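Given as structure tokens, the chain that follows is alone and in the form predicted alone.
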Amino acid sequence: MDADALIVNLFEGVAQPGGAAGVVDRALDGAITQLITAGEIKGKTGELTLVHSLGKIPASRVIVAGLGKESQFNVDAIRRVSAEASRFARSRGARRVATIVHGGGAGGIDAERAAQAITEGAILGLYRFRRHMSKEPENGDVQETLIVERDEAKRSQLEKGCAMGTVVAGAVASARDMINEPANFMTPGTMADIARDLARDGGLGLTVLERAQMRELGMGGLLGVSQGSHQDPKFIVLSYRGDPGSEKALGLVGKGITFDSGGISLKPSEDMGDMKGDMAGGATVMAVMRAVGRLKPAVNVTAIVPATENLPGGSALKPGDVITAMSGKTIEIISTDAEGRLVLADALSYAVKNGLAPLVDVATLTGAVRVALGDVTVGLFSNNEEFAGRVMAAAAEAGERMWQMPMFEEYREQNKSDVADIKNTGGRYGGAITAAQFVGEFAGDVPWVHLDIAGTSLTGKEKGHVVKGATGGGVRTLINLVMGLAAAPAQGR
């Protein structure tokens, strides 16, 4: 095995390398002990060590990596330190990489679970997006990376992980080549001709309304945030069907505005341009519906994309106007910059009209949300415990941070309007919360969770596989959430 570069690891406090770190470290003749014993090597947590091998090992260099405290060790620390490791060997010039089965040993996590961590990890740490610039990169991009172990037996289970974590990994770097592109690049007919790749590659079924099919349906919604744009709105709709026997279907629904402006009601010139990622939900899901159809689960589910810009027009909505949502409920427009839940409405009317159950909406929402949980943690909202706790622990599984919010009667007081059935914001005070109170009127008594990712949809720092820009958060947890319906039995679907 021939690598530029050889990735090992250590627990914080260990005196001597043992497994393969321990294998590695004699071959060096004892230079990663020396290296612990100098106080160099401590282990902890994000701790990169660089070993030159001069020709002992069939790798130029060894990476020694941290893996922090035993006792803290999980799938999540794997997938963190094959992201870090694998960016230290490619900032060395490293193009092939060769790593050892973090946690295969002392960490006593299952081989296929860590492959799949370590391939996560090295893809997602990698990520670049480079599409707009013409200078190559100082560093080349790793065009290998090896996972060795030296048990045969567990080579089917390590394959297994790498190939779920490729499709998975592949499905949040779309999601996050999506939300980095462009507004001028990424418009809703964009975002259509995506969803048609898609569904030629994966087998899926497709369907694009045009605004004459929104008028028909009555998507006032869709069309009202539209109306200030050049740009044809469009609404996506890609179907999978794994479980023919079953008329159930999972519904995922991702709000598509790809550029906010805010409208007539104007944001601020300042950071407007991360507005490009405000179609970060439809992304998210779109992502989901490729991993579905590489996966094949035993599953139906429908992923549906209202895609809009919502700007300033002279025909552009605005505050006070009065729009009918597709499910006929009218809506009072207070703020013009409030729209996600306005195409939510629709979206989410059409999957109740379709008997798609149950439901998951993704939307950066609200600025209320980053208010209250910073851009640590994912807003969950729901109107159905046991689906917000399916979708909690496939968070949990994801190493996604979600966190519950209350969905209290008392909040929906804020929503009243004096001239139409609703209005589109609640006030200042728990604004979040009475969004979400908003987007769950149209989902009805249909078990809902409501995703509101717009603290955590950006970066601006680099940690473990999350990289400057999207970070593609949500996929992974709803492809956990995919396969567990999918492995579970039909009366739990």
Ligand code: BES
Second form
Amino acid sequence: MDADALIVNLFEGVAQPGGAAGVVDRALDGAITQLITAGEIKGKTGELTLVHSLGKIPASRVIVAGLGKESQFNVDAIRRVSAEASRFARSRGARRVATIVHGGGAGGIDAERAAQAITEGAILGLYRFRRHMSKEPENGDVQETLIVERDEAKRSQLEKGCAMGTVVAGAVASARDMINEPANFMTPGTMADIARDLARDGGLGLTVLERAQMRELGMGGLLGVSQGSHQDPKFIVLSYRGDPGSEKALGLVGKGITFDSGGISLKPSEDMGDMKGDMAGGATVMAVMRAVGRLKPAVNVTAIVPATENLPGGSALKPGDVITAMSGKTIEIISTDAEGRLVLADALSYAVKNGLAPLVDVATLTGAVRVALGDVTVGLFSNNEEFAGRVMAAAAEAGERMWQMPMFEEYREQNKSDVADIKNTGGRYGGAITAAQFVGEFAGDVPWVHLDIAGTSLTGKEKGHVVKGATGGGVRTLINLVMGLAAAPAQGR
Ligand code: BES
Ligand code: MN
Ligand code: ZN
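I've shown you the form predicted alone. Could you give me the structure of the form predicted together with the ligand?
The complete assembly is shown below, putting the previous chain first.
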């Protein structure tokens, strides 16, 4: 085998390592037990201890990773430990890393799920975005992670989990890449190019609407937002048919603002650079399609990304303007910085017109959701309790925090305009909700869930499988949703 580091584990409060860690401990003449006795290893969450093996086993180092309390152990803990131990190994110069199956023994988690979580943790925890750095990193990339297990009977389960984890983490990493990419590289055109690659590699259908076709369809929202930019807007539609016998198809809509300056309602300059990530919703649904193209579930899925910049050019939309969306609704522009809902309006109308149902939209839509839920939790809004429950369950399975917000009709008052059918901001209070209500107007009575990821899309701190920059949050939830729909279709439509 020969690895630079072997990752083993220990639950908190255990005096003598058992299972695979026990085997390694004995091969090291009880070095791990000794460190436990000396009080240097406690098994706490996040604890990482390096032990040199001095030639006693075919891995030059052993990393003992604390798993925390056994009663609180779950798949998310595996993903986290795998990520943090992998980064630790890399920081010590390891290129080939081996790991035992965390949770396989005392943890009682099935081998396939454990292997998937280990794989996701390793790939996502080691993720770096260095495309624009000339210098090599201090420590090179980990080339390979091996999962080691004595029980031959578990092999096929481990392989399955590992394969699934590779696809899922690859999808999340692709979303991170798109979101982290500066806006001068990630233009609407670049997003369309990436969609073309995805379609080719995954056998997906692709339609990219250009300005002329947007005009024919009356997409006043997307066209309005794009007016101030020199970049051509793109309306990207990727479709996968895994259930050709069925007319039904899940619709995934992602906000694709490749840079949000606010437009004429210009944003303050502080942190404006973060707005290169305002296409995170679009990146999310494209990443899901990448996974779907590889996993080939028996379900139909279509992803839609209305992509444009929001800039204050000479022909930009102005506060006070009135535009007509694809649905025919007229919209009074109060703030050109409330652009996300304008492009989502047309994308949802297109989805409804094409019979897609149920619908999920994903968007870095409001600063207000950050105020409400911080950078921990995604705001979930819906017009359908059953479908909302399915998305919540998919999120829980992924270990992604989401919280359902109220959609009481009283909030709709705030979006009423004196000059048009609706206005694009609902005032300061309940801003995430009034934004969701606006978007929901265009889903009509189709079961619909809106995910506001403005708080969770970027992070400034490294934790578990998440590293600084784009989190890629939401991708794993939506992959779970799609796989779940393939196994058990939604009721009704
Ligand atoms: N893209 C922003 C929301 C955002 C803010 C995302 C911070 C990520 C971090 C969105 O287009 C926006 O500007 N929303 C406005 C709406 C307001 C004008 C009603 C906001 O939240 O301030
Ligand atoms: Mn904005
Ligand atoms: Zn925006």
